[in-house]
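A single chain, nothing else alongside it, follows as structure tokens in the form predicted on its own.
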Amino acid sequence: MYYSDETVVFLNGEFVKAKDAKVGLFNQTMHYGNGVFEGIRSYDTPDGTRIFKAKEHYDRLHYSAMMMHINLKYSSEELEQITYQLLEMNGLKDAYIRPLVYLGENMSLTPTDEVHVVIMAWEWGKYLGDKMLKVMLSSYQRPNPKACHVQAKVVGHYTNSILATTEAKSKGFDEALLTDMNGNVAEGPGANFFFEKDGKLVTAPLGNILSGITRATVFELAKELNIDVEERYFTPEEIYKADAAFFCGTAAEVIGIELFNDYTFPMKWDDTNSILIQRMYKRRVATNEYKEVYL
């Protein structure tokens, strides 16, 4: 699914076949989860293959590495250039890109000086599909920001996401929605959450959630569309009064939610402001992001 015998990856300064790439079995990232990564997409646009907000993603990778005491030696600009090379070598245009920074062999609980960088890319549809989602309130909470750096995209953090998604699917839902340690709505396992009420969008503030690149793009698009967005804390109970809701993230893009627990959102999706965000996002990523696009 992710690679073939001919797929090339970037590993520690070289382009190698994915089937030939090797990692040490004693690497700290595999044993303890101390590694950082990104999820990025490229699109086939009228101006050629374009990576959407590559700088923002690679800047966040640097932030994540810094917070985990990992010395990432490649600059954001270098990583972007390498990624374009990788896409060309694999003949990819519409692609999902996964940079991963993992550590050397070490069974102690301190970071290693040995740092490995791998970048992979493959064709991958929208992570949550195209259909409206059925979402449940998870019994799991997002990690406490005093326990770890929740705004860093750390490998080990995603055990929490696996638990929440697995629980939701086992109960017949498509995805989960998690609260923070205070019982306020935080985000999904792999996407940020917005709800719509009386035309206004509401989302959780930074602090207990990942600072999503797509989330920031939603703010930009809403401003262009004159849609109000409010960042504030809110409980799951408030969602039962909402008109509509959606998840957003690089892998999922913008995807509407039909049902939350046993509550069906009353507004027809095609009549919401949320669908304007969804449409605008699709057009923005499908063109050169620096050009004006219109609905």
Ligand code: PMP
Given for the second form:
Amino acid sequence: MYYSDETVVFLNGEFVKAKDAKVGLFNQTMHYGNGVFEGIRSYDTPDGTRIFKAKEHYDRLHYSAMMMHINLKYSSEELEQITYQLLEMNGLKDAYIRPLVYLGENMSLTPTDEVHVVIMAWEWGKYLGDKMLKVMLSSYQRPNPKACHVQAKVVGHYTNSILATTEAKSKGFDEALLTDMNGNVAEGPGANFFFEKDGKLVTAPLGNILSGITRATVFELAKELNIDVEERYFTPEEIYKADAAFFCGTAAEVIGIELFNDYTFPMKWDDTNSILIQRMYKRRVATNEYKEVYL
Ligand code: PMP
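Having seen the form predicted on its own, can you show the form predicted together with this ligand?
After this comes the whole thing, all chains and molecules, with the earlier chain placed first.
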């Protein structure tokens, strides 16, 4: 699904066939989850293939590496250039791009000098699909920011996401919504959460969530559309009074939520401000992020 015999990946300075690439069994990332990664998308735009917010993603990769004491030797600009080359070599336009920084052999719980960089890309439909989602309040909480750096995109953090998603799917839902360690709503396993009430959008503040690049784009789009966005803490109970809600993330883009536990959002999705954000996001990524686009 992710690669064929012809697929090329970038691995430590070289372009190699995915099927020929090897990873060490004694690598620290395999055992302890200490590695950092990104999830990026490119789009086939009228100006050619464009990676959406490449700099923001690679800057976040640098931030994640720094927080985990990983020395990432490539600059964001270099990584961006390599990614364009990789897309070209694989004939990809609309693609999902996965850079992963993983560590060499080390069974101690200390940082490692041996740092590997791999970039892979494949065609991937919207992560959560196109249909309105059924979401449940997870019994899992997001990791405590006093236990790890939640704003870093660290491999090991995703065990929490896997548990929450598995629980939600096993109960017949499409996705989970997790609280933070104080019981306030934080985010989904791989996307940020917004709800709409009386035309306003509300989302959790930074601190206990990943600082989503799509979340930041939603802020920009809302400003252009004159839609107010409030960043504040709120409990799951408040969602039961909301008109509408959505998840947003690079892989999922902007996707509406039909119901939360047993509460169906009362407003027709087509009548919400959220759908304007969803449409604008589609246009923004499919044209070119630096161009002004209007509805
Ligand atoms: N929260 C989590 C936990 C995520 O994994 C992601 C996906 N990277 C997001 C939010 C959304 O972030 P972004 O918009 O930068 O993809």
